[in-house]
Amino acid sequence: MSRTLSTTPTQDGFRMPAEWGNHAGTWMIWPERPDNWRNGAKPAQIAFTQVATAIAAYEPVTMCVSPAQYLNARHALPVSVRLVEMTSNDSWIRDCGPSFVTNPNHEVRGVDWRFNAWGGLQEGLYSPWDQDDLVGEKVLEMERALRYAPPIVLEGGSIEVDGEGTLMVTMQCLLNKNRNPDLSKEAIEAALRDYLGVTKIIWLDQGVFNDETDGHEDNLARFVAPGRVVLTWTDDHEDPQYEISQDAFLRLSKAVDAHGRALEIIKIHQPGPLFMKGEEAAGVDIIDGTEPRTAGLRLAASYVNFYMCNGALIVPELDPGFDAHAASALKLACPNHDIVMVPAREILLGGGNIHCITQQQPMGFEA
């Protein structure tokens, strides 16, 4: 068992660095469950392979895979991608894996949040989730990293930091009764400060429309540099996303970061809107305890759900009508990064996107 500390990262001088900091590598989990990924997860496995291959051109990638899928994954993935056997319930390592924290001495530790499959028995997306709840601890064990174990339910996709003391979250997710019903907003803020090393929290209201994670931050707005935020957007006044993005824009326009800087906001027009097709829904098995997929479901599609690796943004390719626009806008936002578009509809059909299936392990950084 990874050694679990009784202190907090803030007490020990640790904080969560920005995603654009140097990475030691990226963690992923191989998809296989047929009640979430259509056609026995084969299309999703192709998409995950394309994402892993794109990232591996810039930094090391580790893919966690079940014993039953080990040979299949090894055949599909480049030899440069390291495989490790690990049992899990599904493939969302952003949410069930550890959030890494670092200190000025280049030490890396992990924060292993409690995980309840985005809502627990009443509103969660699948049951059981016991193996997913062990993923963070297993990763830290493999890396021989010290472990913090906060007494709260939280997913990595619900938090977004700038590495300089600022955190963005949504009220829809973090204040949802299906996560920590006994904790007040003030208690949740205290835990975020203790375990992420932040001093300023910017609360947005809702996440992307119809996002089954209850409005994760990483699908709505992201830091790409100190004082610079990208925000998913639509100009269609009739689209339910319009008011959500307008509200987020107003909140961000009035906010300052931990250093008192006003935020530069870059709008990234959403794809679509996109909907699940009948044949896509029909390919998903129906099993008790799992949220069913249905034809015509509005997909929570967003280009903001990209992954920042060493030297590149790995961006979901979702809609020929907006893909090029998104790439150009993200290049403007991140001029020092390559923009690598990867077909990602199959990941979206499973309920998330590229950022949701990746988790960065940072190098230590200088204060």
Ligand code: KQY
Second form
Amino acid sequence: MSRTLSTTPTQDGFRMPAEWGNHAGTWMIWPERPDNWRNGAKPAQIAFTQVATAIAAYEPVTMCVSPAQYLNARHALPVSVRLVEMTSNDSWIRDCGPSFVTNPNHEVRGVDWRFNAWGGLQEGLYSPWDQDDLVGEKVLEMERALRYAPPIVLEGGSIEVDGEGTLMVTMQCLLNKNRNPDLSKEAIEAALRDYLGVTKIIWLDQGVFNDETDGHEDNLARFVAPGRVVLTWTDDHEDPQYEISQDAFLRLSKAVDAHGRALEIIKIHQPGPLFMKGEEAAGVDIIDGTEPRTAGLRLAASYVNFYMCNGALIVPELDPGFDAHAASALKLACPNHDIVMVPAREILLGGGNIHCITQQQPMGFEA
Ligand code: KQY
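And the form predicted together with this ligand, for comparison with the form predicted on its own?
Now the complete complex, all chains and molecules, led by this one.
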């Protein structure tokens, strides 16, 4: 713990940069638990390999992998992907990894939030989660980065910054009693300001319908440039997502960012709706305490769960009926980025998507 600071990033002049800032690289964790990933995680391992390979064309990728899976992962992944041995409970490094912060002197530090598997013993998605909770600290050790350890439970997928002082979050997740039951909204806002260096917080209400993270922001709405937001959408009034996206649109329409700018909101029509098939549910091992998988489960599918790396958006390919539309809408939203679509249904079946399985490490300056 010698590298853990007792100050906050804001006190020290650090803030979380936007995802479109220059990255030193991307961190991922190799999937293997058979009670989350069907068929012994084999199909998920192919999907994670495709994501890592796509990102590696643009920036360095490090894959954390358990000792048992080291050789398997080494054979599957291209040599350009660095492998490091690391124990974890699952593979959602967006949520259990550190949120990196930078300062004007190009220094990079990490915020290592407390992690409780999206809700702790009563409502969380698995137990134990102790090894996931160590991932942030281990990554920062490896990078010799100083560590902040905020006294709150938070996942990286529940926050979205523009790097210029603005943060978007959902009330469904951040104010959920299964995260920080003793903290008021004001206390949570204070922690967000202290540890992310933001001055303006935009509160949306609900996340994507049936998202088992309790409504992570990164599945609902994302910044793609200062003052520009992409929002998952449906035109189907009968779909339970309709009211949620409509409400988010109204809140974003009324909001201004930390610089007083109104937001340009670009709607990205959702895939599907998509549901878990019988054979997919049947491939997941049943272990007490893990979120059950059942045929017909509505999947929290969204194209905005993409990852922005140096020069490209790595976008989930989920539905032939909407993929091309999502790709062209995202190209309009991010004209300077390549749009690279990667098959992502297997990641979705595990409960998240490409953004949830990646974590950017900023360079600390614009290249
Ligand atoms: O960030 C995420 N979407 C993580 C989802 C965890 C799902 C565990 N089954």
